[in-house]
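Single chain ahead, by itself, as structure tokens, in the form predicted alone.
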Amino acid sequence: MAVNFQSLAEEFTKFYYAQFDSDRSQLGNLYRDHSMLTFETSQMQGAKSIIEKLVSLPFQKVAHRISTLDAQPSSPDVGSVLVMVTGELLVDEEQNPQRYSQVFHLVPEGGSYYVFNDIFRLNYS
């Protein structure tokens, strides 16, 4: 059965950002030991290292607002999906949102998906 990759991307990002905004330490189950995160200029591999990075970010409160979301199948054989997100985030008590871009490569596993690649970048104008 063909995956509706746009719906998958929308459901995934809704869950991911809600969890990130409420308690990012609980995102570990979305990554595997071979998953990789590029956060600005830092790269880390493995669920443990990724979560350590996310938890160490220098803010207490964060709220993501998605502006655009695009998705494409990334492999006809595996059923993986590329997701590209742009948006704004508000951190702590800041009034001016920061623009960001994020790409997820979602790979199927046991009836669900995990994040194989995650690339995050703030966009400065």
Contents of the next structure:
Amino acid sequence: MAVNFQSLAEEFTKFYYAQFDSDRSQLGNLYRDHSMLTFETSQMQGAKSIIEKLVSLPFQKVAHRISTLDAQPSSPDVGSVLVMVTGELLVDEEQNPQRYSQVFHLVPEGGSYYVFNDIFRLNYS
Amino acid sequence: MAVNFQALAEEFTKFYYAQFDSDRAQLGNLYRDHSMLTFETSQLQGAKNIIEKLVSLPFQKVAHRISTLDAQPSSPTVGSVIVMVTGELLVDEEQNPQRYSQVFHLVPEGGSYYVFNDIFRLNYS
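Okay, that is the form predicted alone; can I get the form predicted together with the partner chain now?
In what comes next, the whole complex appears, and the chain from above leads the way.
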């Protein structure tokens, strides 16, 4: 059965952002001990450190708006998926959204996926 | 010996863009038969198809300017690297650069690396 990588990636990403935007402290089960996050110039490893970083970001309200989302299989045998997202972030009472680019590397486990690699950058004009 | 993924990624990416900007028809040996490219809404597989696509892009002169470049190892065992680049593209006689985001998934082979996954998107305001 052929996996539709694009729909898988869209489904995962929408789920991820919905959770992030409602309560990002609950994202821990989407990462593992060996997962890595690069958030702007910070680099960390492990679900605990990653969630600490995300929770510490200086905003309360946040909304992700996806502009583009592209996916490709990242391995001939593992079933892992590489996803590149571009979009906009609206935080707190700010009127002007911030543009961003993000990469997720999703690895299958027990019928679901977790985030192994996560790279996030704001795109400044 | 620990691999410095960031330095490796910077070196590869600068080499790739230098080749792209001088003569993109010569990029074929950086891809393999199973390599994939998503360029805007086009998806292709294989070095031959990828180079055909890149060569067919409607510009002669081009210059890539890297704004950010972040790398992470994509596997605990294989030595492969995920790279996310944001930057600007100047084509032909255009004065205003186009902003873009790109992901490379680099796989080691024989002391060097090739591109297994390549995703490219312009970032529109």
